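Let's start with one chain on its own, the form predicted on its own, as structure tokens.
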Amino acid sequence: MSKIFVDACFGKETPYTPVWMMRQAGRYLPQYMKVRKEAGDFLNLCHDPKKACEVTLQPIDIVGVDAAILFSDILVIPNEMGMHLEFIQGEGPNFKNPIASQDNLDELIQGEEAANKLTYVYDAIKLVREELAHDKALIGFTGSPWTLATYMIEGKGSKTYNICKKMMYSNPCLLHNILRKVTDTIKIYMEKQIQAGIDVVQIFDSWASAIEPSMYDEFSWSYMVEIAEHLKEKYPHIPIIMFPKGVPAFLDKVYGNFNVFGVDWGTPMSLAKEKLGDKYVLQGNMEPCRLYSKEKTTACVEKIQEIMQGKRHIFNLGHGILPDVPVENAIHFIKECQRVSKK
């Protein structure tokens, strides 16, 4: 059975727009929050097959999205590779051991080994392969090397990323170091994915825009491209979407073999399409706090409509679903999409 979304990244003609949010198995949903609750913490759930999967399929049947995208973090991945990650409330993701030198870096696995401790994400995705319905396409993700070495350096979040930064200006070999350790670990990482049975793979960078536009290629989206041709090397069936934050400066200088472009909510949907709309489906890209109104969220989604023309696109937000924005109204934003876009 074809899967709408998987005919959408190929940019073939659907009975409407699919459409689908990031962070959309998350803090609100009520749902969502009774099972963490049962986990414990968050690193729990994400440890825990049965209770990803769950958590993964809520959105499905509670909001009516057409792609299901796995419970995960992008910080397993430096997590099994040595670094000592923990969830402190109120602050986020902490890295005991953040790396310094060639010699912190030479303490972690790499590659095989280090994929190769990620069974508990393997497992959560057979689990919702098992229950997802036929019709109903499953994401993989990984965030990108960049941003995994942003929160690897500096150790935690960061406003200002001064430490990674520091490092890219003044010993550029060792950042270049991390970023193909990193890499040559997502590439495996997500082969494994697919072998599990993911449809789709998007990569995040979350923190794009934190690197000045000239630099951008060289030390992250050159990575990203990497991963991307490594895997339609093996998987030409697999649709792969990039997703790097903040990044409008750098849309002239897009390349490399993917499918979709995601693009975010400061970036006008009229410009991505006038230079990526020939060359890439794109995703996105309703502002995330249009979501607290039901009348702004329809006035946006029509705009999109109006501009993509339900062609070679995908609706989403431009980032994540925030945590406070009540269900009824994401509900809205999914009917709408479907509505405007139906042939």
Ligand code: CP3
Given for the second form:
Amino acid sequence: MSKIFVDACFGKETPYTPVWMMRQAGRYLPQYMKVRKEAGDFLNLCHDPKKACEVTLQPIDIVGVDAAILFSDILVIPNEMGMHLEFIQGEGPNFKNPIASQDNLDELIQGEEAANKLTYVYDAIKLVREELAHDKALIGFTGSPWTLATYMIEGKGSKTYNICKKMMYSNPCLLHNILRKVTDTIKIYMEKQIQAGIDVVQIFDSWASAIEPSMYDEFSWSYMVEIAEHLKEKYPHIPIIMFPKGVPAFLDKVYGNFNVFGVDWGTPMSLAKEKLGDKYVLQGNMEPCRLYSKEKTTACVEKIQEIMQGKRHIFNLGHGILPDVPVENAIHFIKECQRVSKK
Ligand code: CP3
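For comparison with the form predicted on its own, provide the form predicted together with the ligand.
Below: every chain and molecule of the assembly, starting with the one above.
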């Protein structure tokens, strides 16, 4: 059976424009909070394939999205490469021993050896595959090498990225060595996700905006393209979505063999269409905070539909849904996308 979401990724005609939401498996759902509580903490949930499968499927059943995204986190990769990871309540992720030198980097494992430690992810994918309706797609994902490196170097989320950027400008060789090691691991990790049963790959470059436009290709985009092209060579039937957040100045320079460009909420959809619409399918891009108002949600969905005309488009938010959004507003968004684009 063909999957509307996969067809849309390849730019094929679909009965309506499919929709999903970044971070759709998460805290705005009371059903997620219940499973999360049973798991004890967030990493336990990631490590438990049965529970990860359950929360992956929740947005399909409750909100009515057209694709599930695997429940996991981008930071399980550096964690399994050997970095000690904790999620501190109210503060987010934390690595105890950030990378500050080549010696620190040399201690980490990589490639096949690191990817083999992520069996709980592949097991979750296999379980989802068994339970997911045949017409729904399963999205697997990774963080981009740069976005992962920001956590590996800063040790946690950052407002200024000063430690990473000090490395970028004063020791670029070390930064490239980190990016290389992570890239080589991601390639194998994503191959294993594909072998376990995902239909689509999304690469999240959530902190793209931390890099000045003239340096973005060198330190992030080129590594993302390398991963995409590696996967495309082996698995051409698996669509790839690139989501670089906060780099509208880079639109003119976007290149590479992938299928879908994720448009963040700071980039006008009309501009993205003008620059990239012929070459890539576009995903996005409602400002996630519009979800606080049903009226403002509808207005935005109609506007995006007017621009994209139901062609070479996937509806989504321009970044992740926030934890205090009412579930009924999320359902409203999905229904409106499906309504306005129905052919
Ligand atoms: O629904 C989905 O999208 C699938 C699951 C998913 C999670 N994280 C679960 C999660 C995905 C795709 C991610 C990706 C991720 N993780 C990104 C890229 C996407 C983006 O939003 O930009 C980033 C930067 C991370 C790193 C991360 N994980 C942070 C900064 C945090 C804490 C802040 C926050 O958003 O809560 C997490 C924790 C996290 N990852 C939660 C969830 C549901 C919340 C943890 C909890 O339940 O307490």
